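In structure tokens, the next block holds one chain alone, the form predicted on its own.
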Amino acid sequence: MKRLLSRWFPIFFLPTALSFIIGFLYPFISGIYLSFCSFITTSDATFIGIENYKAVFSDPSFLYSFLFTIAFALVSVVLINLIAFMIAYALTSGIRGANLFRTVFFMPNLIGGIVLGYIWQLIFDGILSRYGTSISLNPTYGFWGLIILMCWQQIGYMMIIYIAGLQSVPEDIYEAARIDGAGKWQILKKVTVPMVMPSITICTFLTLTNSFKLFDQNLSLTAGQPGTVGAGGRTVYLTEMLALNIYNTFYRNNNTRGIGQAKAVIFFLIVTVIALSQLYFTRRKEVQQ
């Protein structure tokens, strides 16, 4: 069998390798090159050095979107993981109808981002219209609207991962803790949380990257509105996250596509560094069962 697998290995490997090169590696390298170019289409790219990157760091809308995205990511990561863990802990405590609750909490994750954004826009505007405003007119409402939407969609998915982690903790560890006189809070703090750290690592990674990459919901819920005039007469959209800022830079003006591509490269580096740092620090707290 080993000899047979070695003989036919290229037949199975080459299609996957070619798909990876054509679908990911070549566009990725090409995108990095285009970030140093001025172009409208990829066939007329002209190399201009680091001018696009200079323009990025002098763009007040990008800097604002970066800070807005960080604030959004911090709040959403904490709320999603805290609420998802609490729900998972409750549903693994032997309450009646646990399977029904799991299904109900998971269902919002099945709805597409664009549709979800428009649904919540109708809900928020229906409430705020009673007070003479709209979610797209107030950046505070826009921020918390995005938080509520993100939590509503992601909590059920993270809950499933936490349930799997909680159910994998050996029962004899809990029995040993009870015999030693530990109470429920001590068991939760000293036993449960350390033992489900792998699930916490996964959920934190997913919520962190999803928060930074949020696009569909931002586009359909607020479209970055409201806008204000920033430094140099440039418009800064007060609920515009990084992904939407890159999209608007690339498609609103043909002359700024190189700048949009440079923003995309910087965005990739930011998400990569933050995600890998989070994985490094949370994995250090994991314990072996």
Contents of the next structure:
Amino acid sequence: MKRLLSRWFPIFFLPTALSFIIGFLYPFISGIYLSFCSFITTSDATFIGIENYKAVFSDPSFLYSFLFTIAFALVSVVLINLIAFMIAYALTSGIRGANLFRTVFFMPNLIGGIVLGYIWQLIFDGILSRYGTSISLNPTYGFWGLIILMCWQQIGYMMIIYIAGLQSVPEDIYEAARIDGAGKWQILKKVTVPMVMPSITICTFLTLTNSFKLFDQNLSLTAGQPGTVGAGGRTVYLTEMLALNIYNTFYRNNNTRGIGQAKAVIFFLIVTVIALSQLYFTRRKEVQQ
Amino acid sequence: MKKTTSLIIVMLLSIGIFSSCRRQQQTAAGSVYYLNFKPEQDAAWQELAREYTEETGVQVTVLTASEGNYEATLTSEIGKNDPPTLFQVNGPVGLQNWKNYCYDLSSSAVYSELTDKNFALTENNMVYGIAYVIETYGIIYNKTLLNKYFASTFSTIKSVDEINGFDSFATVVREIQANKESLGVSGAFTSAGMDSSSDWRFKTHLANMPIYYEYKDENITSTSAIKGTYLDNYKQIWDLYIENATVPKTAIATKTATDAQTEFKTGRAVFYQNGTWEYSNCKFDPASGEGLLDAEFGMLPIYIGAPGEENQGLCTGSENYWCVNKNASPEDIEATLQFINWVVTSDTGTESLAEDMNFVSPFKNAESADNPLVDIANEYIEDGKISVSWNFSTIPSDAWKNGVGTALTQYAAGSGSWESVRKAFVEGWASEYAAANR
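Switching forms now, from the form predicted on its own to the form predicted in complex with its partner chain, please provide the structure.
Let's see the whole complex now, leading with the same chain.
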């Protein structure tokens, strides 16, 4: 068996490895290189050192969108996981029609981000226009609009993961807890939550990285609007998240592509650090089954 | 042995995967790859390319970028192994990005076909781009509805000839708005939508008016810092648009181009700021029963209350310049030059430009376009009115337009001040110019 595996190993491994190198590793490394360059097309770039990084840190819109993204990530991670867990808990406690509800809750996840953004824009503006305003006129509406949209889209997916986690908890542990005289609340806190910790890890990881990388929904729901005109007559867009900020920087003028690229590298580092430290902290809470 | 065999299989498989991504191999005679800017003319270009291939055997590929994505598409396409041989830039500012990719067209046949050499983009005696379509915009109006206004008792202005400046125009607009029920319209103007499909009408085309008059005063054709001398006039016309429209001014933030188009087509608004290209979208469509008959189209200059505007005509210019890719192979460059020369000289080509695409082309052999708005534009020129040039092609960056657009939206909604528009317009120009010309 082992010999057979090693003989056929290249046929399975090489195409994947090749795709990985061409589709991920090479663009990633050339992306890092380009962040030190001035360029219009990626094939002819001139090396200019750390100029791009200097420009990033003197750009007020980058810091603003960074803070906006953090606020968004915090609120959406908490809300999505809390609600998804509650729904999963309810649907595994044997209520009627649980299968139907599961399907219904999961369905929003099947719709693409851009379409969702436009649909919700119609819904929000349909309501807000009665009050003479719009989602693209008020950053508070924009923020909560994004939160509602992301909750609606992601709760179903996280719910499925939590349901799988809840169902894998062996019944005898519950039984033992009940015999020991534990109440419902105590069982939830001392048995269920520690036992589904792996699901919590994966769900917080997914929601956290999704929130940071959010682009389509942001673009189609608010496109960063509204904005305030700041120093030098430059507009800072008040609902522009990191990914959209990078995109807009890239196409701002013929000198800013490198700056956009530098922002993307910084963005990568931020997401990696945050995601890895989250994994580290939630993993420590997991128990051995 | 088996290991080598499997390795070879893997190699062959991967080669198969990657080579299938490439475009069809070109013939030795060279081929043309046109990256088209205008989605509304995509079908006509595909057809023209097919006819050219039939006639000459030269392969012509036409790819159209989706609306608002030309720059991004061009960036990715031009870096590929088979880059576009023919692409376009939108004017002197757009040219700065692509200058290093532009073949010098000064000795090309198509350049000698231009009726006026001002329609070429030149810099240091090099011809980088050639305009292939000349367009005109202004305030399109519905003649039937406007005549109904002239005939009514409440109108103080009785003929379109009396509209020769901002004040007379504003009187007409306000009287229509005040009596919209009796005229059977929802407003004088269509909605000034600030959705990205429509906001260019105001952040770019309308913004051209204060820029044009300032350039005229200063006797310049571009600037690193705009003063904003005519910003009050800009405010005046913007106020007129948003206060006398089919929708309240707080609602324009998400109104789209289709909204405005439908309002105009269905006779719910009298005035619609747009250009000659909009004819095909608004003309009478027997299938839906909507749209205007050719005789119902009228167009007025955009009066903003600037001195001497009684002689002002419509806004005429181009933001579509053909450029030939310098880095393409010599055969492909030759094939491309022959193709565009064929488009502007042959019967098939000129007919397609004029009739299928409704273009006014600045070439000697061009046929007159099948478009009443173009006829109106020509009448203004024959009457000796001075056309307003398209100075918005000197706007330093798209970020400037977006900043002004956002400020205009918020001013209309009441959540922003005119001071923000002024700042985005004047200070934004200086900082964007500096950022783009480091």
